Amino acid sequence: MSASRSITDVLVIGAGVAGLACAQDLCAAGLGVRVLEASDAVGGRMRSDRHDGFLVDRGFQVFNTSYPQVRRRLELRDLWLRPFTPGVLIHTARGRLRFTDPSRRPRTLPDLLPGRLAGPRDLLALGALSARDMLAPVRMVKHAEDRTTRTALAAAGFSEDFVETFFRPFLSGVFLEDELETSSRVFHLIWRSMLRGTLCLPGAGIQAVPRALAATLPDGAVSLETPVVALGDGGAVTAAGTEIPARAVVVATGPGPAAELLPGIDVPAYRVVTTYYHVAPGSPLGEPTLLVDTARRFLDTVVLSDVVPGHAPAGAALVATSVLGTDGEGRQGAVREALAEVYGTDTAGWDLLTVRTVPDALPVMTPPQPLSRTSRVTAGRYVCGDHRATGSVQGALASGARAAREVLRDLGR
């Protein structure tokens, strides 16, 4: 086994957004930092690939501009963000319904008239909930009673019909579960962020976000294709047998590798999601709007090239459709059949470009859900990631920031 000569202040293992945020803060404080990434590029789960002329993210993702950590760390104009419509289309047994934030698009106010999407009781409840979540101090949301989202919606006065028509199909795609069992604290924070921000996609794919974070680090700080297989007493050991000494090590990998490197840490279960990318001869929708299904045959579907035209070459449209779980037998046919119905078009001629399954797409966040947990594991050993906070870009970045604060405190900085 060989050893590197100099001792690094901090080793960060994993170049996802949590690890990059941690490294960013440590470098800003004057520490020497090395980031070791097993893959061939930064990003973790936020990766993008070119596939036969199409730009495909590794699983359907969105970017929220209102997250505090995002605004602190990134110049949003550099990401060339393209917005989704501020609302969703809902496929129901009685036809397609539209839910749009009328404060952003007043002309859509008639879509919310009683009897179309919701009754007066639900509209009043929706206004009260949205006003509270948007305007109240965030600490009130964080310290409210934690229960399931379904229980919280019932307590807020929503009818079961409106929950089943709007909240359940929409939030299934947000939380990657269709029983509304996610923590109500998490729901209120996410709802608040949607009201305050804009859901977008970067023009160069979701990987533009971690690339922008990595660009703020010193040259040479990130080492790609450098998997770590073990932690030693004074640092980390790579797959090549090199021992890299460090005063502190932060494990910022996915949940599986984190549990292997730090046996005994508490890692939650994760939601699995599969996204089908179809190529159509033209857009079946013609607008950058998320479409959900009350029959819950899929989580959500969107014409990505309506959001970012550069995701598809000229003369083609790229459609992304996500489902819970893996790509099982017969599932592709069922998804294609559902898409024909919800888009109102013949999908038999659509080509299946690729299928992406993400086994650790989002941590399970049932109540009671801690919104943040310490990164300290043992002396000189730390862990960060969305599994230490909330399953979101904000949660991952905030966890990395907390790890940096705790490392700095423990190193006397």
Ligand SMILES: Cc1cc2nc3c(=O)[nH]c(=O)nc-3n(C[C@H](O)[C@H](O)[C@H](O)COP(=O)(O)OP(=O)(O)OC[C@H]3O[C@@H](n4cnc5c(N)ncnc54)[C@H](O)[C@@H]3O)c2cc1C
The other form holds:
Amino acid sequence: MSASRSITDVLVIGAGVAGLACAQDLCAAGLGVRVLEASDAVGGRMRSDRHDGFLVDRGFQVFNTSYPQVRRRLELRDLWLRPFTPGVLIHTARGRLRFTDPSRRPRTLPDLLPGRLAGPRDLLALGALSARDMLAPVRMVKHAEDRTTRTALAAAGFSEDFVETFFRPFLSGVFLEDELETSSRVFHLIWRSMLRGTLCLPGAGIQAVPRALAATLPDGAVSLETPVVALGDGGAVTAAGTEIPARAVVVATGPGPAAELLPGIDVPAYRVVTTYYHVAPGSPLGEPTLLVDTARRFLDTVVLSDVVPGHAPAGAALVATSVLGTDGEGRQGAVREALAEVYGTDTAGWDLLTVRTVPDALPVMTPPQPLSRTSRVTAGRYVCGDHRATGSVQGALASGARAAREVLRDLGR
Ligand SMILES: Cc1cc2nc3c(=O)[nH]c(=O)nc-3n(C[C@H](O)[C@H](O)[C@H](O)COP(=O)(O)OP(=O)(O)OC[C@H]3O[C@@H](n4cnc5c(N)ncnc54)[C@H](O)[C@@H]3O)c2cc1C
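Target state, the form predicted in complex with the named molecule; input state, the form predicted on its own:
Okay, now the whole complex, with that chain kicking things off.
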């Protein structure tokens, strides 16, 4: 085993958004930081690839402009964000319905009226819930009683029909589970962030977000293709056998590798999601809107090139469709069939460009769900990532920020 010469103040293992946020705060405090990343680029679960002229994220995800950590760390202008329409289309047995946030597009209010999507009781409940989640101090939302989202929605006065037609299909794509069993605190925080911000995609793919974070670090701070295989007494050991000494080590690797590097920490179970990327000869929708399905044959589908034209070359459209779980047998045919029905077009000729399965997509967040946990493990060892907070970009960034605060405090800074 060889040893690296200089002593780094802090080693951050993993260049996902949690590790990058942690490194950003430690560097800002004047510490010497090295980020060791196993793969060939930063981003972790927020990576994008080019495929035959198409831009494909490693699993479909959206970017929310209202996350406090996002606003604190990123210059949104530099991300060339392209918005979704504020709402969703819902494929139901009685045809396609539209839910549009009436606070942003008052002219669309009739879409929510009785006989269409919601009855008077649901409209009232929606107004009350949205006003409270949007305007109440965030600590009230964070400290409210925690129960399942299904229980909270029933308690808020929504009819079973509205829950099944709107909330369940829509939130299944947000929580990556379709039983509404996720913590109501998490639901209220997400609902708040949706009301306050805009759902969008960066023009250069979701990886633009971690790239922008990494760009704020000093040159040479991130070492790619440097997997860490063990933690030593005072640092970390890479797969090449180099021991890198450091005063503190922050493990920001995602749940599985974190449990290996730090035996004894508890990590939650994770949701698995698969995204199918199809190429169509033209947009089957013609608008940048998420489409969900009350039959729950998929979580959501979107014509990505309607949101960001650069996702597909001229003359083609790129459609992303996510399902729970893996790409099991018969799944591709079933998805293609469902897409033919919901888009009302023949999908037999659509090419399947690629399939992305993410085994550790989002932590299971059933109640009681702590919204943030300490990063301290043992003296000099810390852990951060979405599994220590909430499964979201906000959660991962906030967890990185907390780890940095705790390291600084322990190092007497
Ligand atoms: C399909 C999908 C959809 C999502 N949708 C949304 C959404 O719409 N909105 C939202 O807010 N969030 C969404 N998320 C969640 C969000 O992307 C994650 O919460 C966040 O990216 C997690 O970041 P992280 O830094 O905690 O972990 P990761 O991104 O997993 O980063 C861990 C890093 O550590 C590296 N690493 C692992 N082992 C080692 C090792 N031994 N040595 C060195 N490096 C190592 C990995 O290569 C990786 O780069 C989605 C996630 C997925 C996958």
